[in-house]
Structure formats: C-alpha cells, structure tokens
Amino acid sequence: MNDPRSLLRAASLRANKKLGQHFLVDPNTLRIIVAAAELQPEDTVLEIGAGTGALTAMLAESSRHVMSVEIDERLRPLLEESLIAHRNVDLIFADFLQLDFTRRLPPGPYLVVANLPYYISNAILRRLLEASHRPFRMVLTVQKEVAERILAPVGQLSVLALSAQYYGQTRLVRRLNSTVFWPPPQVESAVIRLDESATPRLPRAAEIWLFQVIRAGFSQKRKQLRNSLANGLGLGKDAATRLLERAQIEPERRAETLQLSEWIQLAQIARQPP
C-alpha cells in the first residue's frame, strides 16, 4: 500500500481535526479488517470515509463493487490518482449523514467496512442500523468506548446496544493501539463485526414502534421505568405502571436492566388495548 503519510505530505495536506481524521497506516491492521469482512468476489461494499484510499484499494481487490463515501473534497485528486487502477470503485464526495446511500448503492445485498470518524460514529451507526435496506454485515473501526457500549452486558445496556442486538450478532475483532493511526488518536480504538440476523424479528411497523418505546424508556435513564415511560410515551404514571405490570416487568426497574426480549414484549403489549 502507499503510505498515507507520504501521500498527504506530497499533496501538502494535513489531517482535518474537525472531521476527526485519523488515517490507518498499518498494513497488518488493514488486512485484519478486510479478513474480518470475509469478502466474496460478488460482494458490494459500502465504505464510509475513504481517507487516502488504502483500505478502499484492498476492498476493491476482494469484491465486485466498492462505493466509498468521503466528505473531504481536498482528498479528491489524491484519491482519484491512488485508485485509478481500481475501476470497480465508485467515489462519492458527500456527507454520509445527508446522503441517501441506499439509493446510490447497486440493487441487492451489501456490507459495510469503515474506519468511522469517532465524533459521529454513533450517528452513522444509527443510520445503518435503522435503514430500511440494512447491510448484511458490518466491520467497523470505532472508539473503544463505543465498542464497549455496543457489546455491553445486561445491566449496562443502551439504545445503541439494543439496536445492535436487534440487528444480529456482534463481536470484538481486535483492539487497536493508537500507533496504527496517523495522527494517533488520544483514545483507544477497536474493530467490531456485526452480522444481520437471517430473518427479521418483527415487521417494519412493529420495529419502528419498538424503538419508540425503547427511546422513551431511556429518555430519563436514571429514573424508574414507570416514570421514564410515562414521560416518553405521554402516559400517566399509573397507566405506565399498569403497562409494565401487564408485561411482567417491575415498574421500579431502570431501562439499562431490560433485555431485548423484555423490550419486545413491552412494545407488543403497549400496542394492545388496555
């Protein structure tokens, strides 16, 4: 691979702190990420953050098509030159959070491989997990604390962790030393893999309602569920208490202690007449 540091220096460019740019410069780490994705020759890959194209090139060599989204227009000449040999790469210069990415992708299944900017990693994950056409697999480099939230056990769950659990299987691939990045971040990092469940747990309308209930439960995280649900769902405290009792959930519990199966049960009962 071309060393990102050399490419940036040759182009008189520096990492943009506002965009949270920390470029992966270690070839072994890039190979670990690509191996974790288990790419097949017919796969379509969505990459978020092309950087200098080091990971993009490896993805292009192992898949049919790569759509790589990069927000930093300064990198356009560098990327177009470094990826000139890879005709199966579609470079899109846009803000991923504003991009209707599912319409830009070719029809059919796709997976995501990305070194996510840490300051918006939660927002990007939400977009991917809540998309109507979700990827069947994601291999993501994220801040270690984000990885820990996604992989958290019962008792420490969050909306993000429950979203990932609903999506499918999650696992830690590798913890990363800051020296594999340039410039090195001030925080630790990790590579995680998420695989979509073979079949959806709920119809789309019920799924949307489920996460409305979950967000209501976490709207006042430190309060008992009967209080946070009463506020988040616009119920009276007594009505929220009765709802929880019908779902066989103690009203005094807090949102982070509920398993996904309990949230599903609660959401289903909340849609039924009292």
Ligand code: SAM
Given for the second form:
Amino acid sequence: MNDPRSLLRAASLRANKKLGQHFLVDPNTLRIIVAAAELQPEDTVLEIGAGTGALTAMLAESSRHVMSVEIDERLRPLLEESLIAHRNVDLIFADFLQLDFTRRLPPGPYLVVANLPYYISNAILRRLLEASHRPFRMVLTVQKEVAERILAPVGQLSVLALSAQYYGQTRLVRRLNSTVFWPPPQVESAVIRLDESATPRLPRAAEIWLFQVIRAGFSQKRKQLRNSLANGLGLGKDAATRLLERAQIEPERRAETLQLSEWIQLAQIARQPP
Ligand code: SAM
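Having seen the form predicted on its own, could you now give me the structure of the form predicted in complex with the named molecule?
In what comes next, the whole complex appears, and the chain from above leads the way.
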C-alpha cells in the first residue's frame, strides 16, 4: 500500500479536513473493507472519494472496472501517478453530489465501496438509495452515529433507516478506531454493508409516494402521527386520523415506531379514495 502520509508529503499537500479528508492508513482495515464487498472479477465498482488512491488500488485489483469520483483537483497528479499501473480505473474529478453518476457508469450492475466524506454522508446515501439505477451492494465507512441510525431498531427508525430497509438488508461489518485514519477524525467510525433486496420493488410512482408519506410522518419531531401527517400531507387533523384508522394504525403513535410494512400499507391506503 502507498502510504497517504508520504504521498501527500512528497506532493507538498495537506489533508483538507473541510472535505472530510481522513485517509485510511491501516492496510488491515482496507483489506476488511474489500473483503466485505466480496468482489468478483467481472464487477464494476463505484468509489466516492479516491483520496490518495489506497482503497482505489485494492478495488482495482479485485474487479473489472473502478469508477472513482474525487472532488479535490489538488490530488489529480498524485492519483494519476499512484494508479498508473491500474488501467481499469476511471478517475472523475467532480462533486459527487452534482454528478449524474448512473450515466457515467458502464451499463449493468455495479456496487459501491467507499470511505465516505462524513460532512455529506447523508446526502450521498440519499442519492445512492434513491437513484433510478441502484447499486446491488454497498460497503461504506461512515460515522458511527450514521451507522447506528441506519441499523436502528423499530422505535428509533428514521427516514434514513426506512430508506435503507426499503433498499435491502443492512449489517455492521466492523467498528473502526480513529487511529486507522490519518489525520484521525474526532468521531468514531464504522463499516456497514447494505445488500439490495431480491424481492420486487414497488412501481416507481408508488415508491415516490411512499417516501412522500414517510417524510410527512417525520415532518414534526416526536409528534403524534395524526398531527405530523396532517401537517406534512396538508390534511385536516380529522382526515389524518381517519386515514390512520383505515390503515389500522393508532393515530397517537409516533413516526419512529412504524415498521416499513406499516408505512407501505399507509401509503397504499392514502392513495385510495375513502
Ligand atoms: N478513499 C480514501 C481513503 O480511504 O483513504 C479517501 C477517503 S476520505 C474519508 C473522503 C474523500 O472524499 C476525500 O478524498 C475527499 O476529498 C473526497 N470528497 C469530499 N467531498 C467530495 C464530493 N462532494 N465528491 C467527491 N469526493 C469528495
């Protein structure tokens, strides 16, 4: 592995913490992340945040093609040099949040493996989970709190947790000590894996409506559902109560306590005339 510290020093660069630059410097952690992805020689991998290319190089060794997106142009010469031997890597210098990434990927299935920049990890997750062409698997390094929110039990669910459950199965791969990064972040981290569910999804329009209803339900923190739904869907309070009763959900419950299956039921009933 090329050590990010020496690569940056040789290029007279400093890590930019505003861009979430905490590079993985522990080869064992890199191996754990790559092993969790279970890459096959024919796989296409999307990486967000190439950094100095340590993870990129390992991904390239175990897959057919890696598309890696990096926002920091300063890293271009260093990355082009450190990845020169890996001809199957396509480096894109762009803001991932602005990039039409599904159009840039080759057609066919792909997976995402990334040590995410924490300052925008929620926005990145949302883009991936809501993409028209979703990855079939994701192995992501995230802040420990984000991992906990994604893996939260019923009673502590959020829009993010429900989006992840709708996408598929989620699991914790490993907690990470901040010393595996350089510079070490102030927060703890975890590697999580998400696998797309094999069961058929809802049609696209029903899926969009489902998340409109879920967001409406979470629009007011810790309020009873009849209030947050009335507010979020622009209904009267009585209409929201009747809707919940038709879906056999007690109107006094709070959004965090509803399972995904209950939201699906609620969204279906909300679409039907009373
Ligand atoms: N993959 C490298 C590693 O594991 O050492 C770097 C990971 S570092 C946590 C996150 C990387 O994401 C940084 O290189 C940072 O410049 C990049 N980044 C930050 N914001 C980005 C954005 N909006 N789009 C693409 N890359 C971004």
